[in-house]
Amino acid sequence: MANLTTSYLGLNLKSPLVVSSSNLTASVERIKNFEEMGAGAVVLKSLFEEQIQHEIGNLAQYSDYTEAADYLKHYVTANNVNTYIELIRKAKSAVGIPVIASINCMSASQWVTFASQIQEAGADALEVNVFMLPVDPHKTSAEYESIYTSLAEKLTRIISIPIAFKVGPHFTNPFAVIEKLWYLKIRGVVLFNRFFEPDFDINTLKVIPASIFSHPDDIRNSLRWVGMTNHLVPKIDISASTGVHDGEAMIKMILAGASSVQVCSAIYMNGAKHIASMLSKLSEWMDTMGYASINDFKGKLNYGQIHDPALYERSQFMKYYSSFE
């Protein structure tokens, strides 16, 4: 029988399937169910800097006093952080699988001081979800990227638990950024984050949120970058995210070089039992292919292993479209 155990961020996982950060992982009862279904780890719902700042702003508008505004800022921040710390403690006492905390940052500010409280609460690792939309035409890509490296430097000075950065695909050179993070002692990257996307309602002429769920086809972008990163920055652990909806997608990501895969939308759509279904597919495939462990095939189809690496680099469809009338 196939051995599904693997290692991610130096943590021992009983399977490569990680339930990613969402409202699904804000409930200890759900987390216990995910463990029963075979999940190797969970990433707790993020502590959002943006949400905290929004709450502070909403309350502060009702006060004309600086002292009151300072008190509200402290109260809202402490209340959110304390609630999150309690979630970590309860989850750690309820399950045996690794519990990864998550913070969603907009800046490299004093926000990182909360990381020490997260470590003290018993989190096995920290996933840092950071993205700044580059809306300033006078700011260079290097200036935006420096926010990531500055945050990494501060966090690794404060805490000793392993850290992963969950990033988006919009860097000019993702490999350069990921390599810098590795040298700054960041042990993993999650490729990729799924950000808020706008849509238009053509009847009300309003901007509305697009679908929050990923689609199975979304795996294509992640698959390319996972496969290339695993070869070009081989020491950093990769957790593949976005578009992983079934066991076949999980197999593909591991073949590309992922140490783990993160699943969210598929669990929302199919329930916790889908975790067991995906792992069953993985186990059956490994038995059929003669692979005894995850390491037997991890990265087997990455950028450096395949005969024609140009297949990863191709950006145009001309060759393929030319055969269609």
Ligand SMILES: Cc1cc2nc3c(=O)[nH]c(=O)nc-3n(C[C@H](O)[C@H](O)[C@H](O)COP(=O)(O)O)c2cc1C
Contents of the next structure:
Amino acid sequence: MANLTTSYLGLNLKSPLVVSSSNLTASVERIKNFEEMGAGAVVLKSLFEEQIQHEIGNLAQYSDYTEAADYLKHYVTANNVNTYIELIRKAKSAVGIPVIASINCMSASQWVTFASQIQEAGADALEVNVFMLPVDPHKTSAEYESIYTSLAEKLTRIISIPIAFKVGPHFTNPFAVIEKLWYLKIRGVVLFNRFFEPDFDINTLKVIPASIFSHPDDIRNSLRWVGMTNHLVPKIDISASTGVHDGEAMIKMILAGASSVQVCSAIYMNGAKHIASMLSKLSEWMDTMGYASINDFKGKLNYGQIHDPALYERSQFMKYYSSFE
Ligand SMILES: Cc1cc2nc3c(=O)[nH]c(=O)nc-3n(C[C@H](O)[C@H](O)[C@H](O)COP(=O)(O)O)c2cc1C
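Would you generate the structure of this protein in the form predicted in complex with the named molecule, following the form predicted alone above?
Zooming out: every chain and molecule, the one shown earlier first.
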């Protein structure tokens, strides 16, 4: 029987399947069920920077916007920081698997001191879910990217638990950013987050939310960057995310070099039992292929391992234009 244990952020996971940050991980009962189904770790739902800012009395900028202020007041009442700390404590005492806390960030301001409370509450690691939509045409990409590095510097000064950055796919050179994060003592990256996106209803002429769940085809973008990062920034741990809907997709991500694989939409759609079925696919496949442990095949198809790295680099359909009628 294959050994599914893996190491991620220096933590020993009994399996590479990590339940992603979302409302799925906002309840201790659900977290217990995920552990029973074989999950290697859980990432708690994110605590949002705005919540923390509010708690430290720094939301004055919203006071002119009644709607925003009301929304925040309501949201913060329901999800305040103490409730989050309590969730970490309860989850830690209910399960044996690592519990990774998550903060959603848009800036590197003084709120980061709050990370020490997360550490004190017993979180095994911190996932920092960073994204700011670059809406200012006068700001350079380097200025936006400096928010990531300054966050990393501040957080690693404050806490000693391992930190992973969960990032989106929109960098000109993701490897440069990831390598900088590694030198700033960030131990892992989650590639990639999937964000809320707008869609249009052409009958009502309204902007509506696009589907919040991913599709199995969405794995392709993450797969390329996981496979290249594992070779180009080899020391940083990678947790693959977006579009991992079945055991086969999990195997592909590990072949690309992921230390762990995060699953969200597929659990929403199929329930917690889907974790067990994905892991049994992984185990059967490893037995068939003669792999005794995850390390036997992790990164076997990364950018540096394959004979023709151009397969990763090819972005244009040039070759197909001539033969695809
Ligand atoms: C309903 C819902 C809530 C989510 N909430 C969070 C969150 O609080 N923090 C976070 O980092 N990601 C959040 N995500 C993103 C997921 O953790 C995950 O990165 C994304 O859905 C891509 O993975 P998937 O293809 O397995 O769904 C959420 C996703 C969904 C569908």
